[in-house]
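In the form predicted on its own, a lone chain appears below as structure tokens.
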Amino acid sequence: MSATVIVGGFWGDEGKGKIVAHVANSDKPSIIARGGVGPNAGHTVEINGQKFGVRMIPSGFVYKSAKLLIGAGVLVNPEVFLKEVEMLNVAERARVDYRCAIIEPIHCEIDKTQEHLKKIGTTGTGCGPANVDRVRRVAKQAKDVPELKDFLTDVPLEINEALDRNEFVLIEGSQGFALSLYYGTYPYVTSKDTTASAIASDVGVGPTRIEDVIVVFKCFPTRVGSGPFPTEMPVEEAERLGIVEYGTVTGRRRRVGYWDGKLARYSAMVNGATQVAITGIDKLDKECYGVTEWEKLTQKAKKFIEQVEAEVKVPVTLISTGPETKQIIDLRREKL
């Protein structure tokens, strides 16, 4: 058995968490792993009515057989995983490599503070600063961390192991393409390379193991904070169409555009994605808010869905409906 990649394809809040929850719950593997930059990205998950949004547990958390590890890539601030490890009750499956780079007040208080990085509209939680401290090969490493001795452990051994014994890993990006410090909108980017590539080698597994990568694109792309935007909307057409968004982080409001086809094609070519997720279509058309299969989806729907497939060149496989886990079309079985 091989591994998935799940990635954002814009400027994140694509709803990965989302698409992330419905792939854990009806392929069940045994491993969820984090990659991604750290506690800057917020996935949003909600299950009959609860919503939760988590900054380092896996989205994945609400399949329970599963184990939820943050690779050695990830930044971890231990206040916030042990608040959301006791939040979500996740104690027994939770796991941090132990090589993880540690986030200490002094970087949060850096990204707050320097003026260079509140111009960039960095979510001041601390990431880039610990990031230059990785690099500069001082920062702390979770195996210097008291509070996390009990939480450690071998994530790329536990991965390839899994594997080996065919078992099924779900491994979850963070951010969005258009985000990446390589391929994004630079200087208005996070603080490391955010595609599929780079969320595999964060966790540990090799190129060779990864057998899909689901690109998650919105219909109606968002950006928070500073930076290009190409087919960024006025806020009063995002309000006329009922699109008021924040970051779940930040709570800052979401800037709103047009769907990006260009882009799209772009970011499926260099996370080298075998399937689509579209999210946000009941923005697109009320009508098929909380729909479940491709037929009952309106004209206007479909024919987005085939644009998109006719721009990008990668199969939609997923369609999200509504915030709910449950609100999806899931075609992967059809069209694979």
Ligand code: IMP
The other form holds:
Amino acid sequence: MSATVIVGGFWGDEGKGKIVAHVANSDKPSIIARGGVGPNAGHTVEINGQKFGVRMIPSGFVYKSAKLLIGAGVLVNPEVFLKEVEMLNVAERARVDYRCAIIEPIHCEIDKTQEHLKKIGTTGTGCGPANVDRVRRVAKQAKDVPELKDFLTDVPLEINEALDRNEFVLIEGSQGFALSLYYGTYPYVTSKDTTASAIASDVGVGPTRIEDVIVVFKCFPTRVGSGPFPTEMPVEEAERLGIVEYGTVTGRRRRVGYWDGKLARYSAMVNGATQVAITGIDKLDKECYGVTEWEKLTQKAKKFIEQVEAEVKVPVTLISTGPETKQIIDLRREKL
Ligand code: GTP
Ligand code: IMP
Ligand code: MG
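Having seen the form predicted on its own, the form predicted in complex with inosinic acid:
And the full complex, kicking off with our chain again.
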């Protein structure tokens, strides 16, 4: 057994939370580890009619036998972390790497008030300013925060030892390819690289131990905040199609666009994708809502998936047909 990384292929909010929850339930990892920037992310998981929005705890929490680890690369806001631990009742199995840098109230204040950051349209969650302090080597670490003392661990050690025991480890990213500090639409990006290699590094796993990289794309890409969006559609068109979305963390309306095959291919290349997951196929064709078998998809949906495979040149193995964890077509057995 080895590790699988799941990352976003566009501007975040592709539905990674939902895909991670499905893979966790079906592949039963012993550890689910979270990389990425920090609590600027909002992953949504819907299971049995209940909806959860998580910003710090890995979205795979729905699979109850897995340890839930936050890698050293991730910024931790202790208040957000502790609130989620309580809400999800995961104190026994949620841990943070002792080296995680800490977001303090001053970081949130700067993030919300600095003109340049307002222009970029940051989430205001303090991530950028906290990463600045981390680079200046003045940020606090998790080991310096008494409220976190019962939750500290060495994440790379836990993961690599689990891999040595032949266990399956799931590593989840946050944000998306086009928000990467290196490869995204700079300066309208987040404060770190967000590609699969960075996510693996965030949790302390070397590239040789990663077997699969699943890149998640949504049928209609979205973007929150400012910056270029080549395939953006007019607001009225998104309303007409009934595909308007609002942010999990900030409640901001998400800009919506048409499928961008060129960006998808480039993103799959830099991420080293071995599989692609497509979410929101029910937004392309309402008749696909809740479908769980390939044969039951409409011609329009099948054609779209075939087009994606031709453009991206990576097999589409997971097709999400609605927000619920069970609303998915899983083709991994047939295609791999
Ligand atoms: P970040 O880490 O913030 O980038 O988020 P994310 O990739 O986990 O996505 P997020 O949960 O923020 O947004 C995705 C939205 O789409 C959520 O509201 C999901 O419930 C919803 N969703 C996921 N898959 C599907 C799908 O197949 N169909 C529909 N209609 N909604 C979906
Ligand atoms: P920051 O990460 O809060 O500094 O925000 C920088 C940019 O990334 C802004 O455009 C945000 O809207 C965007 N962003 C950050 N995290 C997410 C996310 O999880 N989903 C979608 N957009 C995000
Ligand atoms: Mg989100």
